[in-house]
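In structure tokens, one chain follows: the form predicted alone.
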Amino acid sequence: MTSPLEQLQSEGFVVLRDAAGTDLVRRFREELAPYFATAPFGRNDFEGFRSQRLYALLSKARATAELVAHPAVLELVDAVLDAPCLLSANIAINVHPGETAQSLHPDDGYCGVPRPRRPFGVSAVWAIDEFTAENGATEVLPGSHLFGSEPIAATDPRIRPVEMSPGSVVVFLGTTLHRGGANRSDGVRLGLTPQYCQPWMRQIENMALAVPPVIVATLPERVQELLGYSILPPFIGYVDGQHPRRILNEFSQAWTDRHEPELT
């Protein structure tokens, strides 16, 4: 039988089917709801003139971090990335009816390195709401990721839908061609995107501003050193010649210290 890894290695994708239990994934959607409430739609057509999109979501959504380090999704993103890998962009995305398809892309295509090449990153795409074929869900182009930069019709027949229940995630090699689908249907379809790099690259989001160092402090160690709070060997990362977390821990300290009258 096939390993999940081997199949993201042959395919470029895999499908976990209900990875996240029913409880997180509506801690998730109500966490969310207030922020949603006001979210402007999309300023291109990349974003999507229909689509809502939510940022420094681990500053607002505290079930954010139980699905960005999902001990399932971070077994294929450590198979295929360097240790210690870094959440590059984390990202929720509420696709209203009546939005248009993607153009195809890669998540890592902004390194500028020729392909084929080995993926410098992973991403992965939580169905929050049930992905269907006619309400947008995303769509891959299936062997993509070993393609060299030829062009790919936006309608080549290889493209396919991963229709997903809610709680299930599909992990894609940051060369693997894939797009956010139409939302043919009457509702809106919300899913989340935590997309991990490579620990040498620059992260697609500035983590370091989107989420308070307060924050961060109260946030499981795996998720701390996925925002940057950690050393790639043998001393890239430092904070005035410490590891990070030494300086957030003295942060965090002061922090509660100042503010413990109002605390209690």
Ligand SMILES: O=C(O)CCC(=O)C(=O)O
Second form
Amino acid sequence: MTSPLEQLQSEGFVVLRDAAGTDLVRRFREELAPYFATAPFGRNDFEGFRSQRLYALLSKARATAELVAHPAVLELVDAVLDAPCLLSANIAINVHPGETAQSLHPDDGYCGVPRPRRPFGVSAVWAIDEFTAENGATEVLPGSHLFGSEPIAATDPRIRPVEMSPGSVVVFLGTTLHRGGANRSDGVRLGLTPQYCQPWMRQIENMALAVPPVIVATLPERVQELLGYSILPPFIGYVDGQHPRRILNEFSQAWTDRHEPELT
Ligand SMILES: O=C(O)CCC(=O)C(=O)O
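Having seen the form predicted alone, could you now give me the structure of the form predicted together with the ligand?
Everything in the complex follows now, all chains and molecules, and the chain you saw is the first one.
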């Protein structure tokens, strides 16, 4: 039988079914609901004029950390990327009825290095709602991680929807062509896409500002590392010549000392 890693490497993507339990999926949805209640639609065709996108999620919903650092997903990410890899982007996407399909794209295309090449990222899309061909399930082009930069028609018959139940996740290489599908249903489609990158690359979202140190200090160590509180040997990522975790601990202690009197 083919392992998930073998499938990821040969097809460019793999689906891990029911990787998250219903409780985690429910908590994630409930924590983000107040933000979605007022979130605007996207500002361009890529964000989607009929889609809502939420960023800086680790500052908004605690449950995000559990999905971002899900062991089965990280096992695949760690097998592909150098250590310690980074969380490049992390977006909740609520695709509304009437949304059109995104343009087909690879998530690590911004590196500017010509294809074919090894992936500089690994992405996941978690189904929070049921993902169907009608409601805008993520669509992938199997095998496209090996393609050069030849143009691909939006109607290419090899493109296929990844239908998944809530709590399932599709993991794909940064080089794999994919897109959010068109929503032809009458309901919304909520997904979460954490995107991981090589530790020597710039993250898409500026995580140092997206997640304030007082929140980072409360997150699991692996999530802190993913945000950039780590060292790529020999010394990439230092702060004032020290490991960023040391600075983080000092910062959070200073914050507690300053605010404890107000909180007690
Ligand atoms: O929403 C999806 O299914 C995929 C979104 C995506 O690929 C992206 O925004 O980069």
